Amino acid sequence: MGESTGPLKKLPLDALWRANEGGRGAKKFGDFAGYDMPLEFEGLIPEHNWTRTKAGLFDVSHMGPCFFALPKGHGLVGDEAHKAVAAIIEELVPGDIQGLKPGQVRYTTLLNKDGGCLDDLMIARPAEPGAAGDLYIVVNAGTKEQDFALIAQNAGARANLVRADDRCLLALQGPSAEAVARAVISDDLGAMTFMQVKRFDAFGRLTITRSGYTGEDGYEILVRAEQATALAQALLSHPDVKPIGLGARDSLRLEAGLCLYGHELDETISPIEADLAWIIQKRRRASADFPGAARILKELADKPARKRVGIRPLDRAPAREGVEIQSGGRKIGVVTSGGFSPILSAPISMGYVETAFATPGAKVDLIIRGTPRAAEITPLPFVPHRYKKG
């Protein structure tokens, strides 16, 4: 699942995931971004289907949560404080962070000077008035050291980055997630909608976003390590909740058509090529003051040379990362992620093709073990999202 040079880091809840209480202990662990992660409990397909029908609990504590805040005593209040801290992070991302309302979360990308993606991340403006001048940010596991260093170095003395990756981050995902969260944590969780954030005085203090990486409704819950076992056990005691491993997390996000950094996104790929133009709001397009703006705005106007697409193989052979995509015997792209969709009972893939071939319905060939296999470009997501919108 990943490469590491030293001993694997253990999750704070490692003992819980290894314990076989009620037959729920993980059966398979593996390396992902240097962490020893539970990959499977019952098996990928039953875990995947449980999340789509009930609620799955994922440990995503390998991710990089942090708080980014103006220095203490900054003297600013409300929107003025928010705009000041947001302006600093906007020097690195193309999203309109200054325009966030209290309690709103935005998905965006860290950019290099050429407009390539250094990472994708979530940035939230806390709902609480006392947290004006703070942002809650979650970056990816494999890039968090570089991300944190870049954000802190860029900010200098203007703002402080406080890492929270010594805490636990749990994701509760699926159609039963709201009922479970209301029963276990707070009834007020029902009032939250997709891409909102709020703090709750339960299990110590929780920072909760209504978001996730499965296409289902759900929450991501940041909890202090000393309270994490109690929270996880309380959630798992609900009959609709089972622990879910990293394997099903990947198959769920693939069905949902969501990017995985290092696959659909990297330092050479722009948000426009990745079909993420929607993350660049009107104000930022007009100001053109983010890294790589010249390239990105040109691609917006003229279309990029390549584009991320969904791909449906027309037989049962899955096309995985690295498979060449051809048309008329000529290479036109490459698969970046692929596997089997339990919901569609069929293979699915994502990849990049020359923009001329990116239209849904276009026929292409996937070169699997030297043999061309027929496939078709298809709209994303493969399985509809079921977020709770406002």
Contents of the next structure:
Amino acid sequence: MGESTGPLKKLPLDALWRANEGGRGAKKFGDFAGYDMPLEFEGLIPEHNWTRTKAGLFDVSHMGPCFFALPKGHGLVGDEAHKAVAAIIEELVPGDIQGLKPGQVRYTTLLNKDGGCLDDLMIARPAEPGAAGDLYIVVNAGTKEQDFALIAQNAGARANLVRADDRCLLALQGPSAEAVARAVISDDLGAMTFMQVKRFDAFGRLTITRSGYTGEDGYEILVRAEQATALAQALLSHPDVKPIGLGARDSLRLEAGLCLYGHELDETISPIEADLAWIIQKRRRASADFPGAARILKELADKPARKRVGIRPLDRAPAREGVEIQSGGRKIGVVTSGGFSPILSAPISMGYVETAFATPGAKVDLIIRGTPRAAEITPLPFVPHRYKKG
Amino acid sequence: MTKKYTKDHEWVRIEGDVAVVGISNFAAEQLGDVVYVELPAIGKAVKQGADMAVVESAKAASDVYAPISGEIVAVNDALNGNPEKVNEGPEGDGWFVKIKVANASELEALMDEAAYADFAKA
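Coords for the form predicted together with its partner chain, given the form predicted on its own:
What follows is the whole complex; the chain from before opens it.
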């Protein structure tokens, strides 16, 4: 996914992550979706545990934030303006975007005509009345070019997509995130709850969602590149905050049972197979007007052939992406992500199995380097989410 | 007592007709936290340069190759419950296997400590 030609793109905060004052710089960088990303600072496991106990700062500026808005002079206000722009994006996703309240964020997927996932993304309705008719959208790094093209093309002259991926996107995640954000940015961040969005006049202007990809409470902060160093330094100067690389981001999202596009989701996988039926709200099920609705609603009624599950190997060997899952010597599925859980101090995996096996407690075999090893299907997440629910 | 190193970052120390084998300090440092080690069965015949064991860090699985041909006569069972021993003492308590050496002349192809230090730095 996102294979690049030519030199890697540098993050606006590249110099900050390379600066090794007090040994705090990143130890390893690597290509992710064509960007030269900090992969590891102190070490995967210490970074992971720090995020679960204090707060981690992640640079996710490789991702694809954008604003999707009705053309200037649309003349609509409030709910009417919102519904008009939301109806356009709903042509591509199964979520109830028209039903978003001001300041609400929703997780959804871009669908192809067969009901497969082209990407997973966040769509937010700004809280500010003046921004009615705008949506704030964040898509994945590896898919952003095709996503932006699809969204813009589908909208035609009805709405404009304005890329914001020249800005920085910083994620502050962990139990200390709220205290840190209130101290450094604005006390009002305490009043936000999970999956809300708000603008703040600090460090230029910030667009902040209370969301993340770790299972912890926290925020994702869109900041203009010229203000990003000051913001990152202010956050990092708090004793509870350390920089965290993409390596720990992956183990954190795996423990939290969250999908990674290209692994748990791809163009062949429907939201129902991915166990994401909850992202399709009642109104959309009834209207059945999203791409691939026939397949998706049929899977919802009859169960899909395969389903995403959590898997706990019963010994210590991690089962990584591509490991075959068997039952009685017959292939019944495949691991899509796997590794080691620092919190459980045990290997964990996610994968797809035939639906008959997608029951917690079901016994399966993982074929690791040719040897079958016993494992058990387990509920997701592996580590409970600690979101600040409203 | 000779200690030699391979280009794949294994070390081998000769004790009589037995070679003690593990991964180098440099390799352990590069891998980061080791979370699992898969060791061969005792009695298995191994060939110089062929797969012998697997070491898994938090991020990935890596093959460990036999630095010398022979028969596995012992494995470090302590690594099963405590894979972190590889990080704590890769060239000490974190050894992997003991191999009964079939052909000591194979050692000549390996690097001594000084040559390996230069190799790992490059």
